[in-house]
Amino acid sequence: MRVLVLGSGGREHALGWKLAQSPQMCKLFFAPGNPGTAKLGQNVSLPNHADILAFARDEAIELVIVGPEKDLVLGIADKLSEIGVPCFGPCKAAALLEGSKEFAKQVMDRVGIPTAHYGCFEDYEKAVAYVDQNSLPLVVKADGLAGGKGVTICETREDAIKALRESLLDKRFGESGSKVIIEEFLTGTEASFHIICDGQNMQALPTAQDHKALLEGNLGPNTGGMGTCSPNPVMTEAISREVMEQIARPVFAYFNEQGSPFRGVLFVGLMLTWHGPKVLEFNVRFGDPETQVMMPMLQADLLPILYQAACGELKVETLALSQHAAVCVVLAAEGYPQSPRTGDLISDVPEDRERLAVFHAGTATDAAGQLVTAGGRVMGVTAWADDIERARKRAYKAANQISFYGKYMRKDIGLRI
């Protein structure tokens, strides 16, 4: 098959790493890709949807896999469908689940999915009044896409006021923050759960746990994710079934009823509370860095699974999973997540080998062809072994080997597991 993967991060590198292992793969393209994906296929520059559509036609692309949520929210799946190219990623109507947190909450309310109590506001004064009427801590979220950085956990009134001012008045997140969700702070254990769906049939992927806070002990500001581990032992078979039947299935049924079948992957961000699983958020694409640990855990050939789902004909009944455990440690640039430093030389990157892969995210090559930092999350070092502890040691050994100015990583990824 001739396949195009949209995106340039660690998620897309990990997907490409897995897809390249398929005996059905003929030619693999990435748009725009990164220095890591260039070793798996061909990186191409397709800066807008018109270019993507023209490339898909000219290169006889048989499947497009969409990494970034923005392309889905802007309707790339609908446009590809119009020219007869299967796309793994939901249509624009279904992608609004991630494009608007207010819409996601409305869907949850409509189909009876447990989530945090909330209010939605565009007016700053009304938002402040809501804060004063509710118990702290509270969570303030930008309604639209904010690159994983539009969420603030507010322990004090001052924290909440600052978050509301940044979003509603200072326009820190642009139009994405012109509306905010204020919701109760849920306590429990956070978990990530991914379900592939062809519009009706669904299949769960390996469980994973993200570590979103910047600092050890889950302290500091939220980030796009500082590391992950898989499997997540708190996601028991019973809880997984409950999420599939009580959360995912009603969502997929809702979009079927709306005439917008969900074909892609639904990422359910969960808080496992004493009262059962509650939904923190929905994403309509693979998680990053969850994908970096899910791919090594997946023994099945991923390519036909994604193609079948994109065509509405998912046939696989069970996914063959590894009995190993995997850990991904994210290496971040100095200043991440607020103002990451870029352009620093990266050296001593280990080659991929048995049970170890280094997935590029914020990297580039300079004019001299040297590998340099080009984003906040620079790389994800993923290792897998017989158990979490061995995987941690293998990942951290490789992570410590890589060198660039200001390199930062959490030291406790997978430790609580």
The other form holds:
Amino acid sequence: MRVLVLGSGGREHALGWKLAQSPQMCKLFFAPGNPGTAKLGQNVSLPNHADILAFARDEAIELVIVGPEKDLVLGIADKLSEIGVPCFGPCKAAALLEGSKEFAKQVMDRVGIPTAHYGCFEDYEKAVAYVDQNSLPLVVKADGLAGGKGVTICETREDAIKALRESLLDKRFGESGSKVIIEEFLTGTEASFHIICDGQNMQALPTAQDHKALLEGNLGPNTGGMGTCSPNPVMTEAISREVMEQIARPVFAYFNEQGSPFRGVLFVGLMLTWHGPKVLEFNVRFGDPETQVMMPMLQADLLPILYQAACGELKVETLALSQHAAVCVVLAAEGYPQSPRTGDLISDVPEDRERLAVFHAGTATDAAGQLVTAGGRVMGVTAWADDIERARKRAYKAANQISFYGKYMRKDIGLRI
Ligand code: AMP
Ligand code: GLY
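I've shown you the form predicted alone. Could you give me the structure of the form predicted together with adenosine monophosphate?
Next comes the full complex, and the chain you just saw is listed first.
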């Protein structure tokens, strides 16, 4: 099969790593990809949707897999469907689930999905009044896509006022933040749960736990994710079933009724509270770095699963797992998440070997052909083993070996377990 993967992160490298193992894979392209994906297939530059469509036609692409949410929110799946190219990733109408937090809340309200109480505001004064009427802490969220920076946990009234001012008045997130959600703060354990859907049939992937905060002990600012482990030990079989039946199924049924079947992966960000699982957010694509632990956990061939889902013909089976546990440690650049340093030489990257893979994210090749840093999250080092502790040890051993100026990693990924 001729496959095009859109995106350039650790997620896309991990997807490519898994897809390249498929006996059905014939030619694999990444747009734009990174130096890691260049070893698995061919990186191509396709800066806009017209380029992607022309490439898909000219290169007889049989499946496009969309990594980043932005392309989905801008309707790449609909455009590919018009020219008859199967796309793994939902249509624009369903991608709004991630493109607008207000829309996601409305869908949750309509189909009865447990989530935090909230208010939605465009007016600054009304938003401040809501803060004064509700108890702290509160969570302020930009309604639209904000590159993972749109959520602020506000411990004090001052924090909340600052977040509202930045979003609504100073337009820190542009149009994406001209509307905000103010949400009840939920306590519990977070879990990432991914469900593949062809519009009707569902297939759950291994559970994962992200570590969003920059610093050890879950302190400091939120990031895109500093590391993951899989499985998430708090997600029991019973909770997984509950999430599938009470959350995922009604969401997929809703989009079916609307005539916009969801063909792709629904990433449910959960808080497991004393009152049961509640939805923090919906994403309409694979999580990163969740994908970097989910891929090595899967024994099944991923390519036919994604192809069948894209075509609306998913054959649901029990997915055999190749390993019991996986841990991914993210190596970040100095200054991440605010303003990461780039252009530093990267050395001593171990070769992928049994039960170890190094997934590239913010890396580039400089004019001299050397590997350099080029983004906030530089690489993800993933190891897998019979249990979390062994996977953790292997991942950290390799992560310690890699060297670049200002390298930062959390030392407690998977430790609470
Ligand atoms: P989101 O993009 O909505 O998932 O928010 C990013 C992160 O902020 C989540 O992974 C949580 O760590 C945190 N967060 C979001 N909403 C809440 C909430 N209502 N209560 C507590 N933490 C939250
Ligand atoms: N790791 C969280 C995300 O991909 O949104």
